[in-house]
Amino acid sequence: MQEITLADFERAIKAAAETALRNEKYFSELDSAAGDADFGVSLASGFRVVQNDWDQLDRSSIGAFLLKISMIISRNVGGCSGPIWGTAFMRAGMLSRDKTSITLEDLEKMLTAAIEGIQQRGGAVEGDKTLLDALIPVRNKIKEYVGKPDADLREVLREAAAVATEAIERTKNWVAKRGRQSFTGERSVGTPDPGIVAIATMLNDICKAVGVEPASQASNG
């Protein structure tokens, strides 16, 4: 079985921080549709940060890596998204100590980990139409492969992406239940949840980021 190293949980955080870099805007027009549009900003508050501390980030094992990530988007993104996020990292990261790779199971147990994280912060549940929508998906497809000797990882990775933008459209016409857009009640209805767009386009683009074709496209480039 291969294993995921801490370079591939650097290059995959890379990627994720130039995502929310360039789709700041993007983001943030599709928060406005339903939230009170600085879900983008505030996104690339944090990661911005990231970015200007990389070379100072402590990599001494992939969770203290993720435990850092966590520290700075927790005290710098905004709103609810700030402890939604850094909860997720938090918590993969706790599972991760003094390890510099990991399998696909320990992979799972992060996820599996970062979502209940997430549930237990926020309260929201699969179906509240919020990133849960996005990185349940992810985390079931991640676990199909759990135990499979020959389980290719840049195929995983490609049909996690797949299932993550697959929740965009799934969930456009739901209801929201919990996060900003709930507020607005049935105005939430034919809008993407900003939050799933961000978790299928950060997949997409970690794709691209090591040679992986993803299956489609979440962003607007």
Given for the second form:
Amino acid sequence: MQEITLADFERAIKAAAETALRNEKYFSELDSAAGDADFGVSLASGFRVVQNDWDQLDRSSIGAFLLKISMIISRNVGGCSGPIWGTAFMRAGMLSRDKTSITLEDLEKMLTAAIEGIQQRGGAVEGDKTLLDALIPVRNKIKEYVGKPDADLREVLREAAAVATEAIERTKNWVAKRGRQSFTGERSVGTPDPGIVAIATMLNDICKAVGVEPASQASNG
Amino acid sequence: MQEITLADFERAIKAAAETALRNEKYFSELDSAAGDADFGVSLASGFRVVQNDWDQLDRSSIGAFLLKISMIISRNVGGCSGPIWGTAFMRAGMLSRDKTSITLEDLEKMLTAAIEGIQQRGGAVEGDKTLLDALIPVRNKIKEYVGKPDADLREVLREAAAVATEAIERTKNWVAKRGRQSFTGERSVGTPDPGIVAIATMLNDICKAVGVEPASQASNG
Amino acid sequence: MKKFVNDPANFVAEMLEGVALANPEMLRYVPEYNLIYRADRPNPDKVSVVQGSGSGHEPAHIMAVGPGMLDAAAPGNVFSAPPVDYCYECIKRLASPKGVLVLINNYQGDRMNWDMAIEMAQAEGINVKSFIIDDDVAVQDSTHTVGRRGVAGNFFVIKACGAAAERGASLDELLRIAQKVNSQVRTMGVALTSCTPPAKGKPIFEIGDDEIEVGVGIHGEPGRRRDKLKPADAIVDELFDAVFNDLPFKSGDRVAVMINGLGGTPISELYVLYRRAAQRCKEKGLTIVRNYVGEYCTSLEMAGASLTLLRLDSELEDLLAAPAEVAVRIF
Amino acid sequence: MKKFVNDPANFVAEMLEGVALANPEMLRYVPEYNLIYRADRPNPDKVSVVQGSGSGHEPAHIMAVGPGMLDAAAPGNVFSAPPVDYCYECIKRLASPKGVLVLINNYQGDRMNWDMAIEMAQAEGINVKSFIIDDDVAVQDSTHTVGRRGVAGNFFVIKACGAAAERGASLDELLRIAQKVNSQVRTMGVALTSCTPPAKGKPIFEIGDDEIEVGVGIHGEPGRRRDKLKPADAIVDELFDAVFNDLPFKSGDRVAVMINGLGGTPISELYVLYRRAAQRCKEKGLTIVRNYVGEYCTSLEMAGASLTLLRLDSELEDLLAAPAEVAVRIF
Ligand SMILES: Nc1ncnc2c1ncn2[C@@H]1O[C@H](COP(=O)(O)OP(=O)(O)O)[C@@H](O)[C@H]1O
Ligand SMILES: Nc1ncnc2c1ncn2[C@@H]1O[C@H](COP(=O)(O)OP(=O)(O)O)[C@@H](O)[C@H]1O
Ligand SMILES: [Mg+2]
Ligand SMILES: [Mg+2]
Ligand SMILES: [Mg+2]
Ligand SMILES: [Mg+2]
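How about the form predicted in complex with its partner chain, since we already have the form predicted on its own?
And the full complex, kicking off with our chain again.
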């Protein structure tokens, strides 16, 4: 089975950064329905620095690269998102500190570490209507392919983007239980969670960046 | 020549206290033209305590009596008047600590000590339009009688009240140079000084209290 | 907004520079990370005790750096948690073989950023642990916290841990002491007015001319309720009862009492409050071993105060009495 | 009026009671005369150093009673001089064979009442002398004074005389030291807001939302002029220049610098001011030997600050560095 290289990670992060910048206003609007309307601005502030510092980022290993992203995100993203996204990148980075390419199994472990990190940092569980409700299905989908030697990484990516996209509608009518949105209680019902939309949009944009036709389209802010 | 006894001082202070209480509003009104309208209230607060404590006052000597009055006045009179009147009574009291009757010469010395005390305390000189402009002429008038063995004390009192009363009109058009009134500068011109009016009224009331027909009438608030 | 401020964006940096300029021998200042630390630290034979939360609570916590108190403080902007890299740098520069203790007031932002920094430092082999302070009895959860908030009681955790660290206590020993203080300390505050963060330029909440916020948080978070302004003694009584009944304290307890000004209340009024608190302690059979009247944990220029009671045992009495020095000269 | 107060008529008495309750070992309190004095005074081998002016300036001066500082303080009501019998009792109870030194800030009411009390005490054979402090460069005469006002520079006179008295200096020696400090110390303040005496219930002066009073007195007396609110650095520059040029100070001077909060200004802002003051000192070639940032002489809850410079010589440096303790616990 193919390995996932540092170059793949670079391409993915670059696409995610573009997602964050292109959707700055749209993600904040999503956060304004029930939250404090800062999510898009927060995320963009961090990924803008990623873009600006792009050429100087440490590329000695996948882990070093991700830890650098983690640092930039935690430093530059306000609200809950800074430590949550920062932790995710940090946990994933720690498992790949000395690797320049990883297996799908490694990726699944890194994603699991990221999910556990988010849960530990912010105390959310599945069902709280947070980006975990996109990330956990994505991780589960990837797990299905682990150990299948003939799995096509492009296919895995397409499927991952698909389950993340599905999460938007699936969770829309739930009540947000974490972050600023939880303070407005029932007002979150009927509004998609901004964090879930962001994850789905990023995965779809990564698909496009590597020439994979996504199963569906999440949004285009 | 007759001596002045403790009983004379008691009668005089009692009359002065009545002056202060009867004229509480009037003296404050006088102070409102150019000052801060507290003079009548201040003076009355002190002399009210003198009246209330009247029976318990130390009468072991003229000086002890005056020092007690000094203490009450300084303690209970606000503004500049507390220390000014308190000092006057204190200086006079210190010169008569062991006496139960005094000569006119003693009285002149006590008054001079009081005047010097007031000058030292508040820095005012003759001509500043303060109660000194009543007290100094009174002292000078008394001095004229010192050494005249046939001087009639009742005549001296009448004359003293007369020069104090004259001071009201004589100083009316001066500019006040001390106390709160000095802050309003020219506004004091044309208004009698409340302190001078108080001294004159007290002396006239003392005349009446001892059955001396005053030369003229200062006010009746 | 009437404040002594230049560009509001530089408010915290200029304040820190002022503190550093005022203490050139005792302190070092690293502007890139808002870091203030003792010039003679880290000491390899001593656990480093550090803290960092939002600014605007001065003297907490940058002015609590000094012998027998904190070894370092890394404040964030006014009312915002220090970013992760500030926390990380603080731990890294204060790293001692005996360990680093991070004292965190219970606010979500502070907790998440410090937790993350601690994880990063631990991954590099630094011996660092944290302790969460949550002494405010006013509300259970709040707009900034899950669980109770950490407020002026923080001072006692710093003082006790600072003293024990100076005597060579281990990291685990310090955690035990922090835990003991936190379990025995209770606080509640009241606001008479709002306050204005320089960069915001507007009061953080509205309050009527005759209203008070009972149980206010140090970022102006809502407390238990709005009340009408009432006599000082009645206000103390409400704070005292809330604090006393929460632990609960009991007759015979030996206590430390703190009346903490929130920034805009003059010390004369704080002593009027202390008078009543002392009366209430006596009435309830509490012995006041030490008292603290002044500013310890403020909300910018907010008029208001908090009352803290700490139950003492001989260990804590000893630690509170230990010598200490802070970076603010009094005389 | 938003204050912690019960019956406004009892405000000062309750504050003093609070101070006494907070310092049962160190202080004695005589309610009839608003008198706070050290429990171990008078000492026959030491001159007693006392002060008393209006209340509302806390920590000055009741909270400056303690070893190496004042032996007693006899405050009057808020912003009013202590009555003569308070002054007299204070001198009488603190009378020592070595003498009593009364430090008086230059206000007419304070001067007259203390002078009278001193005369009475002297008539009884008590050895008592007084010294007048007038460090405020803002205005020559004022609504409360003939000559300059005495403000925060007062602290340095107390500190130096307190230290020298503790070492056994004679009354004449203390007068020399007081005279030296007063001749070398200069202060100017600025108000951002007014303040409200509890018994008055209304602000003592009006000031616009964008105005400041440059050179304000500590009872809200007018200063040099009204100005528009401007950046902190520009405000410090104006105070600094007024103070610097008055003595005048000169390059090479060794100085103590004080940034004194007027009551409602948080300590964070005071350090923003100190930063600029330190920059200006450097620029002018002054060496800052000691600095003082905090509240020393306030006007109730007035937002504002004053800047004080004191030129030092080796005697004064030594006296300022001497140990001292005040009746306000910090940690
Ligand atoms: N405790 C949490 N754990 C995981 N995700 C969270 C948590 N709180 C918020 N989120 C995610 O972050 C998004 C909001 O981010 P953001 O607006 O930056 O945070 P804040 O609530 O502090 O304003 C939410 O849509 C949600 O997906
Ligand atoms: N410095 C002074 N020396 C002598 N008399 C003074 C002085 N200042 C004021 N007075 C007298 O006191 C009177 C005003 O007294 P009062 O209103 O009690 O004082 P204040 O000016 O403090 O309000 C004046 O009419 C004047 O006669
Ligand atoms: Mg948000
Ligand atoms: Mg937010
Ligand atoms: Mg008057
Ligand atoms: Mg007056």
